[in-house]
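Below, in structure tokens: the form predicted on its own, a single chain.
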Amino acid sequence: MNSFYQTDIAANIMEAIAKEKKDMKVLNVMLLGKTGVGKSTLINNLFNERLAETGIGKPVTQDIRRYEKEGFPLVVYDTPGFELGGENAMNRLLDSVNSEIKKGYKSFDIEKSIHCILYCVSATSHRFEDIEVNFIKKFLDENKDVNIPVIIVITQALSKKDASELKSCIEAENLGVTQVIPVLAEDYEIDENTVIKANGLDNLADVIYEVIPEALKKTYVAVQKASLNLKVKKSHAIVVGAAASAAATGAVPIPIADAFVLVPEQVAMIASITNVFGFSLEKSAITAIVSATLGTAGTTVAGKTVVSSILKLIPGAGSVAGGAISGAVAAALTAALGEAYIGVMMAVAKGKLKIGDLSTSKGKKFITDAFKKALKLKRDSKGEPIEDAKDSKKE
């Protein structure tokens, strides 16, 4: 494979990752709860960008900062909490959250609303006071027009027992909020020896996605680093619907030496994936890619010629060696390029790869074997596997 198409490709995948990270739109999440009740923990290990550790936010009320980093598309409004000076303090409050919140609203502007609210609540102070429930209440209560979920987060649950029992008396409560959720935002040492996993971070972060706008839904799923299944599910859908462009695309039969016209399809594809994923990648580590999968499949992606013996990893796909890719091999070939590549985004979530290694010979040989893995799936004529009858009896 010509060094320059690899070069070539890589750089036009950086571009589209850099303009689909700036077409984001910017999800608003507010904080609310006493003080130190972990709330700069939560929100440090909810997200990929660890906002709340600067210490640096710019006041937008006497009662409110405003957390945000050039190039994220999140902001965290953080409030300080009101129970030392009681009524009046709950009041002032209030009063500058309904503020912002109404001002975001009346702006018909969907990157300045506030989309989340999670007023946090410690496990460890084992009761959930009328100030709370009041100031819940009143917030709920005047902002019905709004209609901003609220779930209220149980942080510091290392005892799941009083976590449970702190649960059930919010909700008898009956405030109306979302959701009540347990959350250990990170795991706790009790001694050298005994560890209190972290826990409910993925349950929260899955109950966020679905409360929150459609349209901030895309941004949510990248900034967030809680749920690995939500980004699997966002980017099989990616995959999906790339694979389908691609049959379309190939509905006319591609002559081989021209199937250079699937690389848009594929370049979209590899940018949202590492998108969703929330990873920053050099160009070196994003050619390193390009090069093991196109030196694999023989300049597939890249067009100009198809070799033979990697069509022939494709079920019912070696025939066409010499004559003209059809639909349904353009979209076994999409498809099984974006699920090697989630493949190795998992990998690096969940610490088996280094961004680093994509380049060197045992990152090119994960990607390498993973292409060809997915290569061998039957699939559909939209490129989504079909299983086995046989190896379906067989289990």
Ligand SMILES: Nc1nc2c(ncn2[C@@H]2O[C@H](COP(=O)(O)OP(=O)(O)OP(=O)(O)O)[C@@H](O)[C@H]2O)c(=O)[nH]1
Second form
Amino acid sequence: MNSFYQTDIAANIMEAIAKEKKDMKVLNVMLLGKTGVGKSTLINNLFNERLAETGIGKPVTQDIRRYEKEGFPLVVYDTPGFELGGENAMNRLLDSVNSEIKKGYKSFDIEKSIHCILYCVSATSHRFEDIEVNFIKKFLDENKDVNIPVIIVITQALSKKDASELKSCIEAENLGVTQVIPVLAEDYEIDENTVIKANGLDNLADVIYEVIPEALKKTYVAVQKASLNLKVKKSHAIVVGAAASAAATGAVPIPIADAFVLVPEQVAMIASITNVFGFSLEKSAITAIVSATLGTAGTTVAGKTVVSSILKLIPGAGSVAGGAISGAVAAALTAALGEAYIGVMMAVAKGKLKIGDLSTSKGKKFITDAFKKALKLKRDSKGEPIEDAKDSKKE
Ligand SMILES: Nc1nc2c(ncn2[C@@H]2O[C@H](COP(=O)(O)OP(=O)(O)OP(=O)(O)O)[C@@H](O)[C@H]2O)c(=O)[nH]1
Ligand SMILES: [Mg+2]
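With the form predicted on its own already on screen, would you show the form predicted together with the named molecule?
First the chain shown before, then all remaining chains and molecules of the complex.
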């Protein structure tokens, strides 16, 4: 593929990434809980940006601080612990929180509403105090009509036993919260030989996904980093959609010279998957991905053009007749590209590949191999892989 097409496609993808990012609705999460229970640590490990460190918390009211970062569609409302000030402090915080919530509710603007509350209790405290029970009860009672999901997060869950005892104890209060979830947000080092691994964050991340409003789910999947599973599921749905539309609308990648040029559906697919993973990629990385898949995947096959060597890998594709390819082949090609791209994003998310590696020969080989493997799968007319007869018999 000549470099003009590659940079052109990369520029289109970059533009689509930026546009989609800009259009993402802002997710608002509120933190509650005593001083030092691990609210900031939780937020820093749950989301892609360490907001509690880098963000400048702006005071919203005397009690509530707002953390956000330009270009990142998440706002975290942080509140102080009320444990030292007793009943008065509790009521004051309750008033501030309630009025903040009402303000959003009355605005009829989903981006100004609080979408989820994380109430943090430390597992190391072994108890859930009456004042906290009262706070949550009053809060839920006063916000019945707003119906905000409240998740109680048992933070600093170093011991499974302690955490589960505290969980039972909280659940016995029948508060009407969404769920009680133990979490150790960061590895905890007891001594240099003993480290308790962080755990529970993926479960918390999945539960938050279930309870937030539909309109914010896309943002949430992108800004959270604790559940790779959510990202993979969402990415597969994007690929299936793009492949189906390629099959149905005849949105086929166009072979030009000896390479394919992506049509808007494939450009949008790559952009959306990039945003699901929440990475910011340089144009050079995108160019590398395009060239390692649709551009040069077949150049090692002597004497063949790229187009026919790619098509040769797709079961049943035959060859290009007069520059046209069938809907099923377009779907297979789209799906293979999407799946290979998910593989690359996963490798980056798991630390097996660095973003900087993508434009090196190591990265390109990784991408090319993933693409070729995906091309070789047998697929139905919508581009979805058909399971091997042997595999389906097992069930
Ligand atoms: N290793 C480890 N340390 C934690 C964890 N959660 C909290 N901590 C530690 O506990 C201390 C308090 O945590 P923060 O996240 O600052 O608590 P906070 O609730 O934001 O505190 P305030 O903002 O002061 O109310 C810090 O020293 C954290 O490093 C965790 O999951 N793992
Ligand atoms: Mg804090």
